[in-house]
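Below sits a lone chain in structure tokens, taken as the form predicted on its own.
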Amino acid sequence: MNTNLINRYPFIAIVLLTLAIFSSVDTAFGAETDDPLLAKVMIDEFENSLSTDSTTSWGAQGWLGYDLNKLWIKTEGEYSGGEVVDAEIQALYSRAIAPYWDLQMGLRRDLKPSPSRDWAVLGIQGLAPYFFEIDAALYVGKEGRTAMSFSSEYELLITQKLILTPEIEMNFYGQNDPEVGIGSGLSDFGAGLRLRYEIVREFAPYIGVNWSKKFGNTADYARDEGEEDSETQFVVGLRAWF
């Protein structure tokens, strides 16, 4: 195995390796019961910005389990300037509570920026009317920290293989955390638009554009560090699942 790849993208490598092992369970037991143990890995975003700092970002998730009960693993982050600058991973128990909707609970660790932060998670994930994909969660951490996240995306089929995907994401925090550059209230908001071409359903390169903006004290902390409080990035990337 290419160790340089693991060093450069450690979290996504661990998740993919783990869930690749999980996925072998499907072929072993899938045909032997009405409720087989199954697994799926989804690399929603693995992309590089077309800017001078060449930021690489990822967002992936996967599950292992049965029809109603599953183990979910989610990870996302950014790599820039020769190091991981932002990374989180979640391990969640997921229970189907309605058609297309799962209630999820578990743990999240923010590995970067330092110092790391740990959270208890209670969330919901599913498909809303008109096929909007929703992922929302509440977080409770040490020393009275609280947070909330919300993301949504929609898939617009231009043709059977060419698909346009708008998405939004926002994060809220209950209190200031200057050590990691987070302010209370609405911390950041992002919107993206990606156009992918499905060579096969499981493999689709894409191009896109991301816009993000920090608000309140989070924006003040960023400016104090010499960073911009908003940015627009053009990206190329890959979406895959198996």
Contents of the next structure:
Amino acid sequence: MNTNLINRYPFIAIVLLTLAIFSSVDTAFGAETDDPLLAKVMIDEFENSLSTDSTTSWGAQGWLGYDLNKLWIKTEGEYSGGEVVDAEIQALYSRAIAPYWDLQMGLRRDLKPSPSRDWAVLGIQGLAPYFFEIDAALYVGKEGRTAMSFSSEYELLITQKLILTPEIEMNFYGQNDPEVGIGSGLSDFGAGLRLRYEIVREFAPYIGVNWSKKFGNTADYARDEGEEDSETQFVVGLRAWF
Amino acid sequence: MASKNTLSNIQKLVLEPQSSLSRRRFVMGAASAMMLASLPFTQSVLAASMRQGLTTLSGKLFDLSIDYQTVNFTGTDVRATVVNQSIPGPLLRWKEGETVTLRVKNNLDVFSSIHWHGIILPAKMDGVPGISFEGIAPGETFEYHFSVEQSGTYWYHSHSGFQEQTGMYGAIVIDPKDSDPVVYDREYVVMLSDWSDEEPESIYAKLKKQSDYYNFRERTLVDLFDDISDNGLVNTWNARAMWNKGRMSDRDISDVTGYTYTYLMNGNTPEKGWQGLFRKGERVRLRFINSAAMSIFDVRIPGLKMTVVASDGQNIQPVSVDEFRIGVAETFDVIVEPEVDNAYCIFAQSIDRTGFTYGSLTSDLALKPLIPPMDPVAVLAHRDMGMNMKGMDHGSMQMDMSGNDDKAMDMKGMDHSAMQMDMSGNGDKTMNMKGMDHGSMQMDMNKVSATGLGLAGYGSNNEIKHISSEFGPQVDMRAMSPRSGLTDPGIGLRDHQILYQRKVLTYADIRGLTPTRDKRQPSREIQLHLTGNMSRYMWSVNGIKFADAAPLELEFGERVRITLVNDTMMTHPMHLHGMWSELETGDPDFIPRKHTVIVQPGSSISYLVTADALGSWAYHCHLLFHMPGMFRRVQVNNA
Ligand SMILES: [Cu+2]
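Now that we've seen the form predicted on its own, could you pull up the form predicted in complex with the partner chain?
What follows is the whole complex; the chain from before opens it.
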């Protein structure tokens, strides 16, 4: 990674470094253990919009741990117009509670937009019947702030390597937070469709389309700032894990 | 010999040359001694055949060394762990009744071990680190010393870490003290294995990160459209619904596939192709050994009937078949009698049909056999989830495959011809299994011993019970009405009789050649459930992994029945060390003895064990990457 890139994408750099530390964990185990200490870094989305403002956004997760207990890091954000406009990171303890479900608790920090906000997190992540991947969480912040997020994804195999992934995501907030442009209730909803080709399991470029819309006071705050309350983006990106 | 099938004795016409303790450097695809001699072939033809065989060591004293060695099976140089510089290691030829000494020098920089698979011996000679002994430290030599009390085809392999995957295995052939009841003119060991250029630790880590990493046979949109056009939308939806609700794949046959594996026969890739010679009219004995780490094979020789004469080294009443499945660690000896000069293909396809290996049995080394195409991919059926399919009605399916629903299933008076299952791991569940129909388990319910257990030889008549340790995030499925694994040829082979007129060996076909030694009824029954969570890639017995499990205690001299219930959709070859697993195939007088028993998905199978070996023994699934969790220590205590 060249320094220029690090300058331009500071948060991505931090995230990648954190994840690199994870991946450097040696998988040391002998005959005695079935449950070695492992780490996985998954960059679900790292994509550039094809529109004129050329927004770069990312969504990544990494875990370090054992079969049933893991330290989990999640991050997502957006880089646009020469600066990071949106970035959050979560550090969670993840514990398996059912064959397909993990209970996750920990902290979330919204680094951007400023001022930053901190939250306590209680979430559930796993695979629902019919193979829907679910990630849902409740957040409690300072000054009575509360929030909720829900996302779901489905993998449709067109061939063994060509995979279509519809995805939805929504966020709710308990109260207005005009400083960061968030209104109470359903604040935003996004739907995406990505078509990736797994050159190998770990490495898959994709193309996709994202539609997102802001609602309620959040939409008002956005309009006040001269932004659109909904947008459609065509993206190219990369999914990778190790 | 008391059996009606006793065969007359005949001398073996051809024996391997008794090669001395060879320390020759083994180069892949190059020199190694051929397992036959005395046939008048030209020098050049013989030279061509020289690369194909196994080095044989025989006698009473054996020096074996464990080393790292660079090998190249795929075009890439990779470090292997090997015994005496070759893959497979040397074929060890022992004689029943003799005492053997094996000095094993470990030149690796990690602990190692050799386990003599299927050999009945004192516990401390069994070679399982942490159970039988400490293991062999780097630079150390361990001396194994024991008397050989059996004959037949066996093998050896490392029991340390994942060394077996990187090349540490070899064949053992033990000649009988008395005359061999099996008549043959010529013999070959046919050792099947799987090779990967990937480090086994890396394979295991990948499976933990994405359990279907090696599976490129998942359902696609194309399949879906095909199914809809064949069966209609509603039927397709119904057929898929159960799998989708359960978050399981009916294409989940093997964890590790031909995507990374190159399948070998006697250390030869399919590109090289092992060759064995015959002269027409000869009876050729083929000693099949599955020494793969993770691969179950289906074996046939198009154009030749195979007469199975031994299973796991033990003579059985001959069975004529066209095809057999060989689980990891099993051995089968077959006799073939090619009557015309030809090149026959010994074809071994992996259970998931992602690859194969082959060799040829040929009258002329210049002849190339016709390699048949692999059979279609097996797809798991509902029965593989342990559901009873008799008169099944998809509309009335009762099951529970979710992870978080409130469940209270009343099974009283339940029609067991409808299917039931529970694939969840939590939630409140009450299952009353009373009145369960065991008719589907191929047992004669009238035959009950004084202890209330099913009669010896006929298998379990006990209820299938899923105990509380089977519920949790570590277990994704429980078979509610497991079938008998006895008459089932296994997934991917079930229709071969109908489709191809190929008779496939089943365990129900196997009868011991000699009468059952211990005719006692079992005094108790131990029901063990093979469990796992496929997507988390966790494996266990009764939901408890080895690290957390108490040993299984047996009393010296007792006769027990072990019933294995497979609560997963994978096929598990279960191996008990130190004692025989006497498989109950329906004939109490001729119970066959095995060391490794395949347990079909969603089914159950029973065997008897006479606890005649004091000490601590290993008991585990022989799929290398299941073994760390699906493992028990068996402790045989003095009464
Ligand atoms: Cu297994």
